[in-house]
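A single chain, nothing else alongside it, follows as structure tokens in the form predicted on its own.
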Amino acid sequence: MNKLLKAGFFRLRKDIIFWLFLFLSVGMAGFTLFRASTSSTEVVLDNLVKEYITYIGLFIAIFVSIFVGKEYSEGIVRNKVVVGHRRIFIYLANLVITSTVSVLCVFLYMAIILAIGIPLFGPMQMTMGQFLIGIGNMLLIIIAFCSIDHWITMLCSEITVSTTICTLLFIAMFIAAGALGVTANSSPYVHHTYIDENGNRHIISQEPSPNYPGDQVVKTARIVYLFLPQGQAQELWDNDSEYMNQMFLYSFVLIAVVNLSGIYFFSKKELK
């Protein structure tokens, strides 16, 4: 396992897709700060810090599918098996490498946002507890994205096909999360509220919502929504989301199921 990890991280130094991922993360941080500095509305640093997680899944899909896909196109996977490396370690080593790179890119983005954003826009509004929970969920979301894309790429020998599938899958999850989020967060009541002079919202009255889809539909949508990494990424925008403490469990289950099944199918795969 150690030899596989060392060889994989050594490959990164000369891998153009890795450097593009890093430079893209720096560029996205710069673009986000520039857009915020020219905005006419009040800027909340919390939103800037978490913004990258909503679309990094697309970059992870491209990075994982190309980086791991090259191992098939160049015959590296077959050579690893021939020299005696166990397939489970080959699978896990690539997952660790791609997850580490993806986490590095997110932290690089966040570091730039905080270093430049705090002097420009002031400190974050979330508490330290909310920040730590958000970071924990963010790490698991990234690993979940990597696990799904890695599963596809390790079981598909064609780099073009795996890249296409991973990219389209992210787009599908993005659309599905948007649709499911509306249903999952549906309220059975319509609240009539007012905002006082201190900005606090107060409920005056409530009445049944005519558009409420029903408890069972909402419950089912919520489960599917929270199993999607993109759904969890959307919830990170809300510091007070009721799902923040639940998302850890959904991520762990998704990561475990995807990788255990990936290891099983890869162990049965015929390598050419």
Second form
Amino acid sequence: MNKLLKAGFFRLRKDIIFWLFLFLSVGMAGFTLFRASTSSTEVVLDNLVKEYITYIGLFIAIFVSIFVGKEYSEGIVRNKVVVGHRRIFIYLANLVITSTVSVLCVFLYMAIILAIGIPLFGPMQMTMGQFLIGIGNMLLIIIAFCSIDHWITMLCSEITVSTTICTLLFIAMFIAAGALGVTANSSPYVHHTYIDENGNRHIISQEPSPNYPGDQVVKTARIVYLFLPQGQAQELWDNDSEYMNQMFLYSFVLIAVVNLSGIYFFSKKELK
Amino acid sequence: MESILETNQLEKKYGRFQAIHDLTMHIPKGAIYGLIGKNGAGKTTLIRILCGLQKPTAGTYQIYGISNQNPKMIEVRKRIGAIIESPSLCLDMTAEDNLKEQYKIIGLPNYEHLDEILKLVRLEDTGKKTAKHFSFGMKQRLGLAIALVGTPDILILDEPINGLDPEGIIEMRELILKLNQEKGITFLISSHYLDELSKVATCYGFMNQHRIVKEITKEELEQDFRKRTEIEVSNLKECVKYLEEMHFSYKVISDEKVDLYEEVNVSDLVLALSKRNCKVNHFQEKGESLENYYLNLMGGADNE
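Can you switch from the form predicted on its own and show the form predicted together with its partner chain instead?
Up next: the whole complex, starting with the chain shown before.
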């Protein structure tokens, strides 16, 4: 596995898609800071830090499917099998490389946001504990995204097909997470409120919401929403989310299931 | 002769399609084994199985006496290099970087012999040019160079000269012969170019109907290829009598035809037979080729 990692990181340094991903992350950080600095509304640094995670899935889909897909199209996966590498290690080595790159890109983005954002907009509002839990969740979300895209690419072996599937899957997840998030966070009541002169919201009265889908539907939607890496990425916006531990668990389960099944199917796969 | 690679009743099915059936072959150590068969005969499937890319449905194969069912096969594979259909190379990297990556994949501690390998395949002057800008021949040679990293004992080449220009074909041939003679590498080469294959192969395996129908050494084949003269005579009895007296090597083909496996003076032969009241009606020199042999073996043009 060590040999495969060394070879993979060697190839990575020469790979244009890796450098594009890296520069794109720096560019996104710059763009986010520029947009925030010209915004007329109050800027919360916490949101800027977490913004990238909500669409990193798209970049991961493109990066993983092209980087790993190229290994197939150029015969490098085949070559690794021919010279005696076990398929489990071939699978895992590529997963480690793509996950490392994706984490690196997100951390690079965050480092730039924090380094320039703190002097511009002041410190973050979340506590160190919340920040660390958020980082932990982000790591798992990134690995989950990489695992899914890697699974597709390693089993598909056609670079154009895998890139298309990974990209479409992210778009589907993005739309699904949006819809599921609305359902999962829907309230059984409609609140009538007013805002006082200090900006505080007060509930005057409440009545059952006619659009409430029911407790079971909300519960199911929440589980699916929190199971999807994209749903988790959206849930991370709430620093006080009560589902942080659940998200850790779901990510672990997702990563384990996807990768174990990926290794199983890749071991059985008839390579050309 | 000691076999370095053997298969025993190998089978491969894709659903209902039988790609390989009851395939048994033996590749002697140090040989250049030419694998011959028409499209769809199962050559590439066989190569994929031997390289561990696919698993046989039934049967076994051994490399250096280790069965494919033995976990040690993973170790044996480190002694194999292969080019299957197209060379395995990273198009965004230079020839040198491609080799360096292979050194890392194999786990070699340093880049010893890297320059030597590049020189061997005549790619030492490609500098910073990436593989995507290489000609097809250069890519094939780079693929061979990559397969040579780690000094393998067996090289498996699937259609190595497909798409090469005449110069590229000559270069590839010389390279194969050099590696076989100087480094003792055993080759398994599948090719459609029978004439070209006959210039390097030391033994052959003919595939038909998804199995090996004949294995033959170069010497045995040459014996079959012997130049012969076909003579059509009016009196076969007298002709045979004369050939016996002269201790000539011959074979009676029909009531009127004899194949003569000797260099003879035509005038002397015709004169001698004429004295025995035997007229020579037709006289033709014939020579076999690998192509003819293959066609005869496969049942002639009907099989093409």
